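First comes one chain, alone, set out as C-alpha cells in the form predicted on its own.
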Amino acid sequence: MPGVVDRHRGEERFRRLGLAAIAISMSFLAFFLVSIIGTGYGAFIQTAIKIDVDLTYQEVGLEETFTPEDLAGVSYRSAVRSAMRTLIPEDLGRRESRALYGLIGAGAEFELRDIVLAQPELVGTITSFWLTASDDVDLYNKSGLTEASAQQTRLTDKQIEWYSALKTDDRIVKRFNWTFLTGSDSRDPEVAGVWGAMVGSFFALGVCLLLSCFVGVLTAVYLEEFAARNRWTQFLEININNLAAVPSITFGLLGLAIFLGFFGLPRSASLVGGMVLALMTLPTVIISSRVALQAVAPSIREAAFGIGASRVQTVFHHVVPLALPGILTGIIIGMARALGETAPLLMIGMVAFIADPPTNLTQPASALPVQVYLWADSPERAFAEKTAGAILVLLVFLLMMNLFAVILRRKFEK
C-alpha cells in the first residue's frame, strides 16, 4: 500500500526534523552556557598578595592609649606602601615605586583599615595580611602566566619580575571572591560587586510583584467572569493583547513622562523602576490569568450556582483556586521577564553609578541587568569577567524563580 508507506516515511522525516531542531537549539544553549561560564567563573576568584604590615605605635603614629577615632585616622595607604617596599629589596626610584604599588589593589588600604578597626589588638605588632591584588595582576595570575597573557595586561617587565619573585615566595594565592557577591559597583574591577544591584533588583521586583499581581489578576477576573460581552470589553481585550507586544523601551518612556515628569517621583529610585516594570508585565499577567480562568471546567461554575452560590462566591471560592496554578505561572513568567529588562530602567535613570546599596525604595539604585550593561561598556578588560559573572548570577535567579513556579504549581494542583 503505497499510501501507508508514504505516510510512514513522512512521519519519520517529521520526527527527524523535530529531533534535529531540538539538537540545534540545545547546541546553541550549550555554547551560550559554556562561553558564559568559561568567562564568568573568574569573577568568583581573586588574587591576593601577602604583605607584612608594620602597625607598631611609632609607625602608625599612635599612643598606647588610642580611641577608635584615632585608629580610623591612621594613614593605611602609607602602611600598605611601606609593606610593599619591604618585599622588594631594591633601591627604587619614584616611577618604579609607583609601579610596585600598582601590584596591590586600589582598595587594599580600605581592606586593611576594616581589619584593624575590627581587631584593634593588632596595633603595636607587625602582622601579615592577605590583601587583594590589582586587576592586572589578577588577570595575569588567572590566565596561565604566558607571554601572550602578559601582553593583554598593563604589567611591565619589571612588574612581572616582581610578581614572579612574590609567587616563588608563596606570597600570591587565589581565593574565592566574596567581594563580588557582597560589594557594590566600583571603578576598580578588583573590588566591584553585584550586591548593590541585587538589592535594587529585589526592591524593584517587589514593587512590580505587588502592583502586577493586584491589578493584573483582578483585571483578568473582571474581564473573564463579570464584564459584559460588548464592544467596550472587546476594545480592552484587543489593546491588552497589543500591549503585550509593545517594545519595553516604550514603557520606559511612559514612566519617564508620567512618574518622573508629571508626578515628580525621585529619579533612579527602585519605586519608579518597579512601577515601570509593573506596567510592562501587566499584559502578560492579565493574558495568562485569563487563559487559566478559561481552562476551569464550566461544570464547576454550574455546580456552584446549582447549590445557591452567588457569582462572587463562585468565582473566588471555586474558579480562582482552581485557576491559581496557571495564574502563578503567568506571574512568575512576568517577573522573570521584568528581572532581565534593561531598556525601561535606563530611561528612568537607573543607569547611574551607585556605590552603596539602597536602604529604601526612594533611594537611587541600580539593577542587575543595568549593572551588566555598565560593565560590558567599560574599557577595562577585567570587567569582561565581571560582566559574565553578573550574567551567571542573573541566570541563577531566573532558574530559582522558575523552580519556585514549578513548586507552587504542583502544590496547588493537588
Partner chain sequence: MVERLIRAILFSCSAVAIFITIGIIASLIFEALRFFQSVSVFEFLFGTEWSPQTALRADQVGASGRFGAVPLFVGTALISTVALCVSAPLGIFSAIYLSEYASDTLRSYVKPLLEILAGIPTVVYGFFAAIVIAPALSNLGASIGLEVAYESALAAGLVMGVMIIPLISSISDDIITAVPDSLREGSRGLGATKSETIRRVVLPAALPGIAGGILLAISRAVGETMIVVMAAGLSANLTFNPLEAVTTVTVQIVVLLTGDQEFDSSKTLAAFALGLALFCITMVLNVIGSQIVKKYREQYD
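With the form predicted on its own in hand, show me what the form predicted in complex with the partner chain looks like.
The next block holds one chain only.
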C-alpha cells in the first residue's frame, strides 16, 4: 500500500516536472536571444583607423583648378596606401607592404573618395581621416585582445605589431557601423550590409501585401457574408484550412513550375517572390479575416438591412469597417510570417549574390532571411557576426510588426 506520504511527495515532483518543462523552453528562448545578440551586436560596430592622407596637388596629380571629373579620377587607392606607409617608419618590401595595406578595409578608398568629392576644398591639404579597417583587424580589435583571440586571428605577427603601434598612437577606434545598414551584400565583410536585402524584402512584401490583402479579405467576406452553406463552401473551407498547413517549400515549387516555368516570369525577382509569399499567407489572412467578420454583431447587419441597405452596401459600409482592426491584425501577422520565410524564395532563385539593391520589381533581388542564409553559409569568420547582425535586424522588424498588431488589437478590443 503506497503510503500517503509517498503520494504527497510524488505530487510535488510532478508539479516540478511541469515547471521544469516551462523553464527549459524559456531558457531555450533566452539562450537564443542572448547568443544572437551577443554575436550580432558586433555587426553594428566597426573598427576605424586614422590615417593622414596627403592630398596636396602634386601628390594627387591635380592642377589648382579642377573639374569634378578630375577629382573623381584621382587614384584614391594610392593615396590611402601612401598614407598607410607613412604610418610605419620602416622600409617595407613588396610582400610586407601588402600586409600593411591589408590592415585597412577594402572599401577605404571609396570612403575617402566620397568624402573628398563632397568636400573638394580638402584638396591641397594633408588631412586625417578615420577609415574602416579590414575585417581581420576589426575582429581582432573587438575580440578583447586575449591570448585566445591572438591564436584565432588571421593577422600575422607583423600585422599585430603594427596594430599595437597604431593602437598606442590612438589611431584605432570602434565606431557605429552605418555601412551595415546602408550597404549591400559584398564579398568583403567590412563593407557588407543589409540594405539591399531590406529593399528586396520590402518589394516582395509589398507585392505579397497587395495580393493577399485583396484576395484574402474578399474571400473572407464572400465566405462569411454571401456564400450559402453548401458543399462548395464546405469544400472551400477545408481546402483553405489544409493550405494553411502545407509546407512552405511546396509554394516555392508551385512558383518555380508555374510562375517561372509556365509564365516565364524573371528568376530571382522580388515580384515572383512576393507572389509566392502571397500564396503562402493567403490562408492566414482568410482565416483571421473570417474570425474578425464573425465577431461583428449580427444586430449591425439587421439594422443596416432594416434601413433598406442592400447586402453589398451593408457589408462594405457597415460590417467590414467594424471588422477592420481584426482584419488588419491578421494581415500584419501574416506579413510578419512572410517576412521571415526563406524556403519558397530559394526555389524561385532568390539566392543569388546581389551586390546592388533592386530598383524595380523584376530585377534580381535578395531578401533579409535569404541574406541570413547566404551569410551563414559563408566560410569567412567575420560573416558569422554579420549573420547574427542581419538576424537582429530581421527580429527587430518582426518585433515591430507584432507589437503593432498587439497595440491594434488592444486598442479596438475596448
